[in-house]
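Just the one chain here, the form predicted on its own, laid out as structure tokens.
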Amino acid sequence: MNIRRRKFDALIIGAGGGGLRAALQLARADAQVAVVSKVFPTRSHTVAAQGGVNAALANVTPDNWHWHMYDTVKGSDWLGDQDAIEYMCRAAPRAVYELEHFGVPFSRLADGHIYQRAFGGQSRNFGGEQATRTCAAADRTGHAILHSLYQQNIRARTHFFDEYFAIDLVCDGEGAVLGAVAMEIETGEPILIEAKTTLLATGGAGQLFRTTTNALINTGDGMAMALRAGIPLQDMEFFQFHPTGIAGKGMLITEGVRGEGGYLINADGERFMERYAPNAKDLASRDVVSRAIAIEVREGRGCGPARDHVLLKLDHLGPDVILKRLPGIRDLAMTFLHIDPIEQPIPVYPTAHYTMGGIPTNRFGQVVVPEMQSPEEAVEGLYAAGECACVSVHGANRLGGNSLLDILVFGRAAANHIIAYLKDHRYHRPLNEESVDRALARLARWDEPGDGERVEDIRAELKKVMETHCGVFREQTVLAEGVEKVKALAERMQDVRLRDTSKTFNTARVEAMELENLIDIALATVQSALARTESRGAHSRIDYPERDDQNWMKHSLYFRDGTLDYKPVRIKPLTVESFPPKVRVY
């Protein structure tokens, strides 16, 4: 087919924080580089991040990356790979000076250094006192860094095509991928971005839950392309809850209301997270502080009239800390509950925040195809980075504060290993046409009307179903009547048809697209977590309670087909001892 065609060394798909910051270091290589996004850059994902970013500074309290290591591994329910945990908490210092050079309005302390905030799962000296360790802008950290690269990449003269959907990669005949085809959301045209090299950088799929601190936008696309493309993703059973999202409708409430100095309590008034995590309390990691809220609820203690969320007490703190450190949070309350929480507390119950599993990579944020008994094979000129990866720096389990720092160092990492490849391959291959027609057969599809499924049914049923089978508790049964049904919705999928084409606007051409990457992404999170016969992380199973490292020690890895393999976790560090398994206590 006859399509537009445009060419660049390096083509940049999703324009968050990762993508950003890896076109801004391409471009100052002096790369051609191209940008996809399916918005404005400024309104990726990234831009919702509230709390901070990682990095020991000891600005606050004294402070060290082997902590912050230390904090991670066990964070990740020992199932993060420590030899890229090691590299990201030591570049976390640099990633957020460079921050501050790139013009990104830190809160400051009186002596003028970097303000720094304490977060869940923090300690000093190896699981000692809690540690001060999230660098902020206020409660608008994600918006401040967003904002900040992509007035750099403006300077940088980087190319960006916005509001451009990604529909699939291109290779050539060997399997190298060579660029994407993407369609102009404008328009319905499609192009052919033909790149030497390409980093997908489109984020998590927090829309496969009905309730959600993640944007519409987030709906797993550069996964599933991955998927479409024969590589497996990994770890998909692991998808964080973040404990304080507004109860009944999911938008994030910081956890750093709880750094500042907020706490949960229940119905009784009681602050119940001195039962569950006796020393760090309120600041235990994500998935313990979701769990106990869950729990509170399941055993009648929870508030309002449904007895179905707690509350998030911060009015103690004053209107001067409020305000100068939470303004974003009380604007959120304000407008969506109608409460001041200078005056009151804040309904919050555990809502779908972050996929921690992703595209495989390594340190270098090239994409691997890896199996338990073979080593690790690079895709050619395919990279990821951010949310839409996993290294794995996040195992189990995020912890707040970590998400940017990921975006920042392995992005960065990513970008430079590009820099390298491109002085080894100056010239563009040919592609393989066939993955052209492809991607075009797939935009194609939603140009036939008809009178079939709606999309707008089957994503609703989605979600619910999500939500339903595989939420902050699982268990086998459960879980196996989600696969079933999402197996089901797979296939209604095949008769979803849009209306009248001639007056259907592009934007539903990319839902019915966007459906089928969650159906995709449904299907790995799902039959991953059925397979896991354990409670590790994010990912507790009420019939599996214990953490089984002789069995399960391992990465998860879905295929599209609907097979599963493993490959194990890497526990050798790069320069320090590694840290055993030992029982996760808060």
The other form holds:
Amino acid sequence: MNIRRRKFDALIIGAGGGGLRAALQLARADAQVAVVSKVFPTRSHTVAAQGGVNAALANVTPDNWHWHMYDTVKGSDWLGDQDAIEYMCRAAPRAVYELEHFGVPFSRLADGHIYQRAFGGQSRNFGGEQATRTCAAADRTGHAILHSLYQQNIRARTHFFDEYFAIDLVCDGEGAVLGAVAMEIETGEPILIEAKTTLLATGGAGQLFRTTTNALINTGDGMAMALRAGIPLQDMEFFQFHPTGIAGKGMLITEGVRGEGGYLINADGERFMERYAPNAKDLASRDVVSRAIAIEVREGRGCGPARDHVLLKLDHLGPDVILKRLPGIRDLAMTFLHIDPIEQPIPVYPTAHYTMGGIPTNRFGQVVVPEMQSPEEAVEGLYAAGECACVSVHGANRLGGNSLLDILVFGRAAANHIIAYLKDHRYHRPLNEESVDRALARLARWDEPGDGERVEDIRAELKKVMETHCGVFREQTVLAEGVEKVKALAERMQDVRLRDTSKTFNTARVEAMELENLIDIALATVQSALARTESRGAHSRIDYPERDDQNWMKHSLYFRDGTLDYKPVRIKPLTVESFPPKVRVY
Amino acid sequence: MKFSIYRYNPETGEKPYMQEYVLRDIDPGMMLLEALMRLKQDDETLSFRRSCREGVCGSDAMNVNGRNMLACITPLASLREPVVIRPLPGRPVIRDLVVDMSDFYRQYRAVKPYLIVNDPEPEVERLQTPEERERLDGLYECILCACCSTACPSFWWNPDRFLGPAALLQAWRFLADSRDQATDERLQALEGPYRMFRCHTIMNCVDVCPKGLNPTRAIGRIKHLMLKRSF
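Show the same protein again, this time as the form predicted in complex with the partner chain rather than the form predicted on its own.
Next comes the full complex, and the chain you just saw is listed first.
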């Protein structure tokens, strides 16, 4: 078909921190790089990250990357790949210094060094005292990082396709990925962007759930594109519920509040985390704190008239700390709750937050799939980084402050691998036009007018199903029912029609394609969760309350046809001794 | 609750018009964005940008009852009925509440909104005292929503030549940064009758900024610095 075509060395889909960090590296290496984003780059969800980015700078307390590595392995409940974790933790200080050089306005300590705060799951000396490892720009760290990265990309003259929605990957006959078809939202016209290498950096899928900290754009587009290209999704059963979303609304209240000394109380005014995590208390890792809150509420110790939340107390920190270190969450509380946290505690409840699973990659950002005898064979030309990817550094539970780190380290790593790849692959390969036609058909499907089901109804139903059937606590029959319900929704999706089939900035059409993506990811999530008969990290099975290393210390791989496969965890780090699994207590 | 919303779709050949909507079952504390999303559930054709729902991404700026604001952090309870919603003023309309922001972004890029340092890069962070860092507060928090620039009469007249409050705020953000080494270059680029000096301190920008930032003060500081450096 005759469509607009462009050619680049590298195509990056997604302009959050991961995509922009990669783009910057590539542009600085004189590669021709195109960034496709469905929103203007600074509107990407990285902008909402609050608390900070982990790096063992030791600016406040003694620290080193090896302790950070231990905490991350333990936080992951031993499902994280230890080679990737070592790589990330070693690279962290440099990644943060680079940010500082890019202009990120980090908060500062009295001696002029970057300010660091305590965060959950951080320890000194392999499980000892609390560490202080999270580098912060007040409580707007994501905003500061995303804007600085975008600014440096302006300087590097990266080519942006703003407000283009990626539809599907295109490939050659041998399975190498050669770019993507996207739609210019303003005109509704498709465009084919051919590229020697394609990096997916499309973020997470928090819109699977009704109550979420995630932006409306977080619909897992890249993950679904990968699925449709025959690539499995890894560890999708592990979805993080952040302990402190604003109750009933979902807006994020950073873990930094507890890092600065805030704590949770129940209806009796009890600091209940002392019972669940005697050492780390409120700074235990997120899965632990979220479960504790859910149990408190379930056992009738919730606050408020409906006893459906707990309180995050920070008034004792004093106005100075709140105004200087936590101004953003004060704004949020005042805007959405009419509560000034300087005087009153904030009502909170666990809220869908982060997709630990995603597109399987190695530590170079290459997408890897099982092939013949090898569990991890690289897909030629295809990379993924950030929340849409699964390296896996987060395993079964991500530590706060490690997501910004993940996007920086693996955004850069992927770009470096791409730069090396481009040296050996100087020419564009011929495309399989059928893959272009398939992508265009996906777009054209939404031109069929009619009176069928509505996008809105399916979407609302999906979020409800996911919340009820795949939440903080899970169980066989509930999950099995969830699978059936999501399958039924996938069926109904066939009958969905748009009332509005116009071309110009048709957001209804974008939302329809986003919903298609979400449904595929929902299936991956519930089916992987149903299959995993153990409790590990964020995946808590009431019917299988223990971690089962014998049978389940392995990664799930979900394919679009519904089949599941598994591959071993990489327990061998790059240079140091492996951290063997042990009982995880905080 | 009654709404009157600006509608325009270039494909229909119709002129822009105001469409009346009524929304029932308003929850207390509901924000305008949620109301718009509910209206869209029943009328798919209604188009607007949105993303984070909490006032940090800057997507959903619009003109509501004559004032520019972010729909996601504007409580319905604060609005007079009927709520009259129009696209941001002075920008070409693409469709409904979606405007063409290219001029706005071009002016942002024109101030070189990035840190420029000529010294060799140290292997660790450059130092900055808390006091030096504090000078960036009220500047770096800009979310590029364009509420300010599209409320500025000088920007309405000269969107191609006057940088506008958002870009000028960023110009000062880098001038104010103790790490930046391009002060002369930056100040020079702001000379001339249009780029900065079209600001007539009308202060609409300050009035509408949803983040409580103060571009007029930043412009004043730039002028002050220019004056100081001219001796």
